[in-house]
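Only one chain comes next, encoded as structure tokens, the form predicted alone.
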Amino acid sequence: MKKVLTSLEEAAKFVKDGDLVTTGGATFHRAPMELVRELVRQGKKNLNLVDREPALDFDLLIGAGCVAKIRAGMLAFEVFGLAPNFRKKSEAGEIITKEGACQPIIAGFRAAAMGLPSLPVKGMLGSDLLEISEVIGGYKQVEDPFTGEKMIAVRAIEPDVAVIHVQKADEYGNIRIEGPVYEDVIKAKAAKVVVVTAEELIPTSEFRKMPEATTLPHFIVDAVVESQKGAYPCSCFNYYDADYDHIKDYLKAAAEDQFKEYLNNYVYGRKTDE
């Protein structure tokens, strides 16, 4: 893929119906909200999802009809419980959900990172989630040849695409993280397409002044969007916090029956940070 700066709808197209997709950040911090919401805007079919500890990003595919399939450690809304859309489809029968684990889903990200079939973890032995078939990647119980140690093959989980917002970014993809920067590099160097939205757009000269501070290269991401508030209304570290009263009333409609007028009010008709 030809690395380009382009506008978030073109950088939306880059995502395909029943594509493997996974999102940066976790729970309700540095989110590509903005991205997801052009998804939805775009009518996106069928998504395969996969993450450690998604939220909000992945509930309003979930709700907005995007998604088919979903293996994640935990959906949840931190304190407020489940995701709402996530639950509903799930015990309704509307989305495929099998169970995951954060330990092997980051193997797996981990074992694609590095061009591997697979990577052992020592997790999970005695638990039920061996008995289950995943979507996404698999497991397999397999004996240590040094020592007949039981361990637990994880197959490598390759994204088709990792959509990531990160706070700084320049015109040919240079990316800067601040703060936790969770397993997005994991993520990025898995995929086999990285779409960025950034904070903001910085010179090229700045990143040469600290190319210690440079998260991911160039030649790793595919598409960069400059989008300010691009996470809301998750947080972004050093630029503003979560907004736990607009996450409430995104609870509220779900829990009311009126998520449609929630995607009229703040994905269909307006962007959310105006």
Given for the second form:
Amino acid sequence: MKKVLTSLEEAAKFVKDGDLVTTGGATFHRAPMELVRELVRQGKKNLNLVDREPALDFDLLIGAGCVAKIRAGMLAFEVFGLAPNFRKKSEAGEIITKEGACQPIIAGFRAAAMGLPSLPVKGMLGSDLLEISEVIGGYKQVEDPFTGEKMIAVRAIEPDVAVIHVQKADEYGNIRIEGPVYEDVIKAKAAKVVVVTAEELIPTSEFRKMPEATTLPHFIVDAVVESQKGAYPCSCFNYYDADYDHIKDYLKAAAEDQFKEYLNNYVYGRKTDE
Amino acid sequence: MKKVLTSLEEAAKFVKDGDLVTTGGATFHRAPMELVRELVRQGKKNLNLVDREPALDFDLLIGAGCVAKIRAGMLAFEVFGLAPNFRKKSEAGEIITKEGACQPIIAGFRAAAMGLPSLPVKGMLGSDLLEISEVIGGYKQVEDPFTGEKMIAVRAIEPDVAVIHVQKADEYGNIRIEGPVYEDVIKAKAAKVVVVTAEELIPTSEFRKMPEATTLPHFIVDAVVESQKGAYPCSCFNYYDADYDHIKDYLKAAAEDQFKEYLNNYVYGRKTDE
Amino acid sequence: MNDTVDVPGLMIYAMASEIKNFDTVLHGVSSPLPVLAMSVARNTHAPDMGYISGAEGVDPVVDRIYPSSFDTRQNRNAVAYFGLHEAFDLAQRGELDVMFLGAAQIDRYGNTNLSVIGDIDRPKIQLPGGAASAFLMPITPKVVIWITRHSNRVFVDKVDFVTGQGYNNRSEEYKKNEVVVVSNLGVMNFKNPDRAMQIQSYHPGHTVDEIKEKTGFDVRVVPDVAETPVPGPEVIDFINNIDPDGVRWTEFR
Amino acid sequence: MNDTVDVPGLMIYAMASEIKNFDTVLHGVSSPLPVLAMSVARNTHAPDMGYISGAEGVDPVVDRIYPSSFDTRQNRNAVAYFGLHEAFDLAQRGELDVMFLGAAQIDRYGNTNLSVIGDIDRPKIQLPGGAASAFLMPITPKVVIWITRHSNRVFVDKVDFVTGQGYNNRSEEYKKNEVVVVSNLGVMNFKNPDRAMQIQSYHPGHTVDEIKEKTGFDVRVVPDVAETPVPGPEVIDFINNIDPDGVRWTEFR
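Right, the form predicted alone is done, so what does the form predicted in complex with its partner chain look like?
Now the complete complex, all chains and molecules, led by this one.
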């Protein structure tokens, strides 16, 4: 079944207000930025975001007022410091922050990917993160049925939509990720709907030439759209590096109360640094 | 650390009498046959074998008297029918057969690979396989701590040794499997010791040229030895196909009480069909 | 009986008919008939199906089958690899639509035995084992059981051992999932409130009475029972082309 | 103080010294010092270590570091990719030997806070989050905490929030695992029966008294406390070569 769409507009419509959404990539690498910008342009509301270590993608959605809740292992801008909109809105109580930890978030995605209601993880015991489990949701102390070992069961995290940017896709939804994969395969399998933006659409015959390079087969994917520089200013391995100068400009705009101008320039106005 | 060995003899010594052993591949494909033959030559005893769908490798070890117990989802010779030595010794009560099912065996390996004491699976309920759990070991009915869903927890299966035949390896234990991987990655991560036989030893520089093709990094692997045609008469993708005629000869030898002759010819005598 | 259509051809066509377009379908080990049925389906009414080979290739061009259903030559031109553990995850998510399973014995509620004839602790006949049956039987939306030797030693009143769970051994949730049995004599389903086996169609050259006689329990008959549809010559040609060695006949010997 | 060795160089060398040859080591996000420490170790005393980059490359040739510790250019010439979920599985199996973690606050038992200053429900300062801390702190054989601003606002009597578990918040089993703190003033460990923080060494140009003064609790001192070993010029050259932009200084500003 052909799943290729002709526009980002269509692709972004798979995300509904209030949805639980996760994004591919990690920090400044292979985040689906162009689709994130389209979500902002479409004025999505009350999104519930979850990821292991997001950065710009989540902070932009938060800054643009699209987000109600966030759950992440860490949300920061690497050595550049705290995520500005996340920090601002979290401290102002305008978004609900449910801090997780990387492994439970991965385990929650994995449980959903495996079709299990939950999955236990080690570690975690003794952290105050467990004491705020009413806020976090989805943690319970359990004992292994065989060994009695105390562990934390993490409830499955099944996103309504996973949005993933990849290097190559065909019109049926077969996709190829080059370089690090992060949790993208797990997220795609966990999510109800998988929306893929791709640097390049390539013929299916190219997939048939090297099936070992295929990251996900078509039956996992729901929609595909071409999006050149779709991760910009994040990196896309084999295509372009992260634009750290742009990221610094973003931080400056957020710090100097010029975030609306940033949005006008780079999101609504679709200006690029190129 | 260089992990390359100069002989199969050394590699086979990683397997001790009484060990819980699993082998890579599935049915007639990429089974580590040459190392299996070496285990027979070294007269291993009381091995405890576990795998999802083994075939010739397990049946040969059983026929040669190396095996005390076996746990498999299915042990047969594809369209050629039942596994002759397995059937004979099982019906004679000379080996203990602990029939599992593919998914619980995979789940047991996965639990060990993930460092978890057990992992739940769906299905299974209502099968008599659960009623022989005293024999099988390692099943317990559990309820999910969040949803209450009844599932079967499978105890982790941590083999003492996983023996895996691959296409390419370097002297440090980086390995590349071409084509289907089966549960080989899971088994290797689950096992205490991983012994790899490889069609070819290639320089590490070749791995560095295409890290995306590396199946397992060196820190998972304990020993590597070159073994050309190491899967024969099973197939090794990109190198050779299964020799179904040889497999039929094996069946004939077992059926006509000429199995000792087969062992003399093809195992002790190292005769090949080539 | 149509001269040009042999029993494997009839069974393969009936099995292929159970696949709908867009279904995601898996076959397992020792499965020449399922491999051929999946290939027929994909080349006829289900071009958009997700074809997951037991040999791990996705949507391969199967131009030849071999004595092993895991033969990697059956992965030729696959678009991807997809491991069995990944396919099983799909099944646990309810997203594996159709699976083909075998049986050495089957009863009126669809319980299957692939484990032992006689006692499990000291088997009279050690069977090969159930493979995926105990896992996939209850949870898969549609399971197609193929049986090449329909007799009252196979279709029994009570299986010696329940490997795969029939409807009387399932939770309510899983009773809604479908089981279809395709034998060398006809096609049986369980689409009635009791979830008891009933004859849906008899193959050309066979009759309802013959099937009843060769079934070791009181098998029901659907009111509109009919002859099993016969594949056209193009389907038979297709099968002959990819199985010139007659691997599909092995299970009938 | 040795003129040629700056504080990042000292810290990197001290962190590298915590890695033994054959160790399997992982770094996470926002980790220029750990990336440099791992590279130093591999190029000096630990050539056989398993180097798992947060960017997923195994044993890459790190010829340059970047503002993001996940920058894929840091995977150059890797022998393999190894995902974080795979590295975490290793950790659950007890086979990840060393991990580097940060902290905004730390107390005498090694509890770390990366979550909030103030109240969790209405934070005064929303911190970035603990990432892998709560998971890896207890179960990893050795955790190295690096802190670039040693003061009594960071080394506190009681952390506002326990993100990573100190010894008083661990089961007996995990109390045997080691925590080492490398700050801009010295190196601290917990190798005493109480598992309480003690000064192991002070960096050149600093003193035990200074560290005590800048620590918000009664930090102990090991009897054989000494000056932190200083790296040779070849180590400093190595660091300068792969960090010409001075990314390592970012955390000190």
